Amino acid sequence: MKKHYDWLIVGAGYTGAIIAERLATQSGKRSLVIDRRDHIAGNAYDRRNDAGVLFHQYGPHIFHTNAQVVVDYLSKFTDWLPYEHRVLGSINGRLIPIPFNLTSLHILFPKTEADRLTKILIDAYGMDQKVTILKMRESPSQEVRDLADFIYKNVFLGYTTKQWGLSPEELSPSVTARVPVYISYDDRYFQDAFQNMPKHGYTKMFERIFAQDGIDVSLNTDLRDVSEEITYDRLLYTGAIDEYFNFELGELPYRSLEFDFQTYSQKRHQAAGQVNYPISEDFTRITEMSYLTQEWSDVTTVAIEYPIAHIPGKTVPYYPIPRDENLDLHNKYAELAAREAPNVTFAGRLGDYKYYNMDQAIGRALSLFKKEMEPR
């Protein structure tokens, strides 16, 4: 005889694991969690090599929100290290903070002009804002219009070009729009309010989540391998929607990442947790895991970033490419959804065809259940 379970998920990263913890303590629905990989916590997934460091698998997750509730609720499942991320970015020879900031400007320009840029900055803008680039374009001073172009050629232009494989006037003008400056001596890269690491490494917090009474899960399994073998009332899919669909409509774009991960015997390789190289380099950025975990010893593993076109069952659709072409496409999938799916929910970064943050997806899930899940 069959099983039966309430929902069959498929995924277990975020999306997944929250519905199901949700579904199984607040409902007491009973769910089958599968994923096609053989771990849970989806990209967010950590381990530890050969040399004993943990490192995240997928590249570098930083946790940081504003929203209270997701803290509230991850905070269930993990303890916490406080974390503040700092990127810097190699220009010219030089480590910049990023994003750019009043004391990039400083390293960057002769002292003079550099206070004069800053007393032009601070009288236009005021202290401590953030100001995009399309802003300071629009500025009526030459000046800061200069300094626009001068950040988005040295700091964004390249870094953009080899992040998506296409420039920035081929993506959505919303990317260019949000690319920030910040008026300020603050050198983090988020000024959320919780700042901090699991303190055990995300897998371990997954694991918390999924060891509910009412959860199973199964690994090295896809959809297809299922369907024979049980039965179930609804299904929640946070894969692509496209391949749901068997790509009917065309296939959704995505950008990949492969990384090269390198291991040195010394306590530590770079000055900050992660230095981008917007102008050389065929790579992006390289991070340092030791930072992210707080764990220091006699050796540290850096992952190196190479963002590469991406092939369906091949490489791993990390990035939905903003273009509105695409936003198009995804919302047709969404009316056949909607008509030809009616038992499914799709959501996730693949299922909605969304770049999310990490706070982002939990607060979508919380939000998905209580909407549309939760007993009334």
Ligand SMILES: Cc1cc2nc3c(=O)[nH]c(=O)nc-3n(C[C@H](O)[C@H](O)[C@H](O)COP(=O)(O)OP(=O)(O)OC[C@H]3O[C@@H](n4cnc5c(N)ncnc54)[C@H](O)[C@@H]3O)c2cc1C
The other form holds:
Amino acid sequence: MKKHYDWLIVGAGYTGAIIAERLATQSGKRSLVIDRRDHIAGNAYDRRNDAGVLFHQYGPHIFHTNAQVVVDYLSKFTDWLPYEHRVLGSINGRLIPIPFNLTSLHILFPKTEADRLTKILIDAYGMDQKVTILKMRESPSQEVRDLADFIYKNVFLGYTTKQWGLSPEELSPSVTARVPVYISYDDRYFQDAFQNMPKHGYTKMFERIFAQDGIDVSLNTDLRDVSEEITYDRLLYTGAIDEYFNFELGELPYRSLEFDFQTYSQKRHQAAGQVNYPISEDFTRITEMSYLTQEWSDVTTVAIEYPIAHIPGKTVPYYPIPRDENLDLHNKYAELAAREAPNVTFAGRLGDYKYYNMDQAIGRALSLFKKEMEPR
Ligand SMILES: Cc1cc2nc3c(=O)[nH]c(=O)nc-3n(C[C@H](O)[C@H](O)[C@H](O)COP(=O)(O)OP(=O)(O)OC[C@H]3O[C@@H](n4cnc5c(N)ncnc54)[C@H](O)[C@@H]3O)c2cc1C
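Please show me the structure of the same protein in the form predicted together with this ligand, now that we have looked at it in the form predicted on its own.
Complete assembly follows, chain above in first position.
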């Protein structure tokens, strides 16, 4: 006899896992969650390498949020380890805090000039304020405009060009508009109220999210391979929306990444969790896993990150490319979905073609459940 599920859920990342958990525990609905990969947790997947170091296979994932609802939800499945991420940028052989802040200014400029600029910035924008390069370029002060140009050229331009394979002019203006300068000596990368890592890693947390009656998980299973032995009422699809429709309106462009994981026989490799290389090198950044996991030993593993072009079917689609024409194409797919697949819910960073931080993906999954799936 065929096995029946209320929901077939494609993707065992945050979106699929949370909605399966909510359906099971709040609505008593049965789901089959499939993933074409051989593991759960989507891009947040972590595991131990041969040297015993816990590392993030799809790139460093740092948890930070201001959304208490997200913290309350995840805290049911994990304890936490305090971690505040710090990023340094290697600029002409010197390491400066990123985002550019008052300490960065004092490292790169002679003291009297740095003191004078600091005073001008505080007078203009106030202490502990974030101001965009765009806004600084509108300043009546020539010195502030020159500083904005310096930061743009040395910190932003090279990194962005490597990251996207495009010049800033080719990207949506919102990307350049957002680059912050922090008028502060606070060198934390994030200022969110909650900055902690799951104590035993992301995969362990996902195991607990999935451990509910009413959820079956099938790995190494693509939507195309779903057995005819099962039936289901509804489909939640957290894969790429263009792939679902066989790219019939064209491909949605993504940027992909290649990670070179290196393990060194030393306790600590670099001066912060992350070092960015905006000017030199082909890679964008090096992240040292032990900072994130706070597990230190005699060996340490780093992830050296190379942005690469995405080839559908060959590379992993990591980042939707923020260009207006791509968002227009996604809107066309969303219209097609509403017309031709009314029984399918598309969500997640691939389904929505939107870069979500983890807390945003979780918030979106929780509100989608509340709005469209919770029993009334
Ligand atoms: C390099 C990188 C670094 C990041 N760092 C951070 C960070 O530091 N902090 C932060 O908050 N967020 C970070 N993120 C964002 C975070 O990864 C996402 O918010 C999160 O993964 C979104 O979850 P999701 O469920 O939408 O998608 P995913 O985690 O991508 O899950 C989708 C799953 O669907 C599966 N799938 C797709 N199509 C099919 C199919 N046809 N059949 C079967 N399975 C399928 C995929 O294999 C995948 O496992 C980072 C993202 C990247 C790319």
